[in-house]
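As a starting point, one isolated chain is supplied in structure tokens, in the form predicted alone.
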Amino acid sequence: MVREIKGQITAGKGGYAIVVSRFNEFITSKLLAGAIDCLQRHGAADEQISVVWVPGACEITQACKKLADSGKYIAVLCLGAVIRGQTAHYDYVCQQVVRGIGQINYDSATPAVFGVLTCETLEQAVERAGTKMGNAGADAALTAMEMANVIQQISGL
């Protein structure tokens, strides 16, 4: 018989860390609220959720790495909002965050979930923070629960 591993979308018993950027807080606070609400709806108690605020998107990766390496969490959610301006700064920030979170996933047994909006306009960010396009923070929470469950199953093989 073929063994199949599928993650369950349930909070389980482990802890979840959420790293959230203070830059563009009018967007990131909505992502955070969506993530917390989703975790709680799937069984997470307040004591299972830790929130770490960092100044900007580039700082997300350092906090995420420390949290992932701590062994205290079964997943780390990374939430931020990078909105294109009139300079190349947007491109550099996006590249740094994507690369950093990807590297954490290669180096750590703890899933680091990418919930950073990379939008061309403020309107796109607003749409992804709880209006027409749903809430990317809630989507990150769903991914975190599923990946934590998959990793736990793999570890038990």
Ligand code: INI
The other form holds:
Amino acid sequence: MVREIKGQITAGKGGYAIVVSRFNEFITSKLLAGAIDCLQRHGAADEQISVVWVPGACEITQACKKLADSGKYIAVLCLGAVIRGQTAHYDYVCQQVVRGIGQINYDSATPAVFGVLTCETLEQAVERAGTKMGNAGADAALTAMEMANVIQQISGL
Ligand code: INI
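Switching conditions: you have the form predicted alone, so give me the form predicted in complex with the named molecule.
Entire complex below, previous chain first.
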């Protein structure tokens, strides 16, 4: 008999931390609302959800690492919006946040979910913040619940 682990998408027990950046807040606030709504629809109580605001996407990683290392949360969601401008700044910000969150997933027992929009245009960001293409914050919440559950099952093997 093959043993198969599949994560359940329910909030379960334990805390969820959400790190959200203020830069492009008119987008990131929509991602935050989507993430909280999704967690609550899957059974999370208010007391299970903590929100940490940081200035921009570059600062997400440091807060995420602290939260992941604290052992107080079963998953950390990282929400932000990087939108291309006239300079190469966009590329550096994207590189930093992608690498940083990836590294936390290697180093930590707590899943860190990448819910940072990296968009060429404002329109693309709007489409992913609760309009045509869904809500990337809600998607991050689904991933956080599934990964928290998978990690809990693997830990119990
Ligand atoms: N931060 C973002 O979250 N999104 C962006 O689009 C962005 N751009 O394009 O500049 C951005 N820059 C700020 C950066 O994340 C830091 O907060 C800042 O450099 C201070 O460290």
